[in-house]
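In the block that follows, a single chain appears as structure tokens, in the form predicted on its own.
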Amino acid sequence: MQRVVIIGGGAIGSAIAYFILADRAFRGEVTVIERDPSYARASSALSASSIRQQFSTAINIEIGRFGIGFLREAGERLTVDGDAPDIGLTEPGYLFLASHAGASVLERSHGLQRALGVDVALLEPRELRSRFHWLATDGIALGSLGLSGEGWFDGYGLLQAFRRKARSLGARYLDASAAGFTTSRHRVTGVVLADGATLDCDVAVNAAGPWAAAVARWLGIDLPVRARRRCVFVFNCPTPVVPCPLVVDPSGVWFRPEGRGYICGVSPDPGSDPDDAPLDVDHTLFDEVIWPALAARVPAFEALRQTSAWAGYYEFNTFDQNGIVGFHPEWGNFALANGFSGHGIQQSPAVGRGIAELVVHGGYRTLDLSPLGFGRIAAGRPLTELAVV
């Protein structure tokens, strides 16, 4: 019997638990340690919860393709006792806008996306204005629009659906904090809890989100994952902006509809993006960076009114902003599922399935996630993703 202990019960950890237990070949037990069962600070709960296929690397595109397929079937797959979750998936697409300087990158990514079957169109300014009459195209050379398979959903709802389904399959969730490991011959033999108890295990999984580096450090592993604050702002506009996909401006500012209003954000300048910043909203970011960009790109937004805001953490991979997935090369029964840099909630289905395949079958059976392995970190070979929002 295989004993699996997962540190972190957010969307990634709960997806792993679900996929392991849903595999008929698995014989064993799964325990999930979650120190904050309210999920008040969980990245899964505080995410903008969007999904796309418009990436510049094949592995991220394929992860997105599986993810959207899973989300479309989530109600059926994650039903418990006849109760099907509704994660509110909607697919208005992503619209990436590029200046003349960025047009060549958009074109190269478009070629790869089309080769992998992504339903995406490159649009010139005239075509953009025809589709989106509210959009100002000053300084825009090209736009890349996802025609299907991209949008947003209820991330907290997905997290709870994974958790509920995993528990229905036998997963045990502990309201506890992990504090260390017991080891023997370069294998993890147990997870030590803050109260001194030890959970014996055959496989340990690090799904600790923004705090993953601290967990890895217990084994002497330098994991380049840090907690980076990201702020999301909510606003209303008296003039309807329809139809509206999720728009990513060349400035890095993004916005999309949410209910009767809109949400928006931007990644801070690298010089103003410290580790472990308190989860207080940086309102100057909206006043000085976001609002001017919104008003310039959408004239109707000159009359917007900000109504609320929140802050959450990216589990930011400082090495190359891509996920780190798979067993560690030196600790053969210690699996990593970390560093998704804002893409974790949308990549949770594919990562959950991938880690489950490693645990149950000893290797990937469907989508090969080995490009995301820790080996690239150790070798200093970044997997560069050009479409990081």
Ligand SMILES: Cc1cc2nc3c(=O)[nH]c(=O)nc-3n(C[C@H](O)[C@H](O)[C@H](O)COP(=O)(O)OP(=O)(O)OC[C@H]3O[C@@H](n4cnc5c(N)ncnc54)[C@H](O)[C@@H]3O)c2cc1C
Given for the second form:
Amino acid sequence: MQRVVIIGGGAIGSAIAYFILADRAFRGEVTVIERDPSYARASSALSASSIRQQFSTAINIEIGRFGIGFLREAGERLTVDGDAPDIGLTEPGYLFLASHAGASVLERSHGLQRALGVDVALLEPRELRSRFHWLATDGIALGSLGLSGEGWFDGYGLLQAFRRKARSLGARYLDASAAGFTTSRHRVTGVVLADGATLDCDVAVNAAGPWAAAVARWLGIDLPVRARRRCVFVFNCPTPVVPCPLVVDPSGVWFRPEGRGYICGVSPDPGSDPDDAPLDVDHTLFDEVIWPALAARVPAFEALRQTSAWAGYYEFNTFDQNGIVGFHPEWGNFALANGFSGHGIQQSPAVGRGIAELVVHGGYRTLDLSPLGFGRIAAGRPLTELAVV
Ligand SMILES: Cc1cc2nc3c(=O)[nH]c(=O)nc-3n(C[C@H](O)[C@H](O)[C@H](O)COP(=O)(O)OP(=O)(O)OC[C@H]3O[C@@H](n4cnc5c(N)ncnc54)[C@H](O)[C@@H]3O)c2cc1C
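For comparison with the form predicted on its own, would you give the structure of this protein in the form predicted together with the ligand?
Okay, now the whole complex, with that chain kicking things off.
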């Protein structure tokens, strides 16, 4: 009988709870501690919720392949009492655009992506213009277009679907704040709540999203994950731009359709990207960086009208911008699922399944997620992902 306590009930924590309880070999109970069931500041509720296969590392590509398969079947797999959730998955692809300087990176990643079965095509500027009449290809040497398996979905809907299914399988969600651990001989024996109560456990999981470093610190672990604000701007355009994938410009500015309009964003310069910035929208980012880039890339966007905006936190891994997943090497019953740096919601199915395999079977059984283990941080060996948006 295993008692599993998960700190954080966002998409990652709820996916882990679901996959553990869906495994028939599991004997035990799962408690998810979530301090804000409204998810007002949770990344999973403030995400752009897009999914792609176009990464530069094999592990992220494999995770993306499982992710899209899972999302396609989410209605069926996460049905509760005959009620199938609709997560609104649509697959218009990602289009990464590169200047001459960046073209070789696209080519290198393309080789790996094709070897792993990704449905992706490299397109010259002429081919890009013929597919996307609205696109200006000035300064573009190459584009990489996902032909299937990439797009976007309702991230909050996925979080709620994981949560509801996990509860239907027996997960207990506790509206409480975790505040510390009890330990014995380098094992976590309990999770202490802010009201002083302790939940005894055999396994503790850190799924605290942007706040994961604070949880790790209770064990003296220095987790290189910081809350970094990212703003998303919503706009309309009088002239429809169709068909439109999620476009990533060489400037780093991205945009995609959302409902009848579009959303867009950009990561700020590292020099203006402090930890824990308040979740207020930085409008200068749109005026000074995003709008000029949009208007240059899509002439029709010169007439756009920005209508609203929001801000949320990336759980930014300052070491190598990749997830940190698996049991901690020194705290053998403390699992990490943190630091996804802008690609966490699409990775929630594979990470949920992976952590569940570690908990239930003592090792990975399907996809080996050990390249994402904490060991690389301890050893100072970054797993560098070149396609970070
Ligand atoms: C603007 C934006 C755009 C994004 N776009 C994409 C995208 O296109 N594709 C993609 O894959 N990913 C994207 N992401 C990233 C993705 O949303 C996150 O990686 C993912 O949602 C992380 O999920 P999580 O469950 O770890 O974190 P969260 O959803 O933040 O959940 C963590 C939960 O832990 C709880 N918690 C923390 N500490 C405690 C404690 N001590 N006690 C109790 N509860 C606690 C919090 O209340 C929170 O609900 C984006 C993120 C943002 C902000």
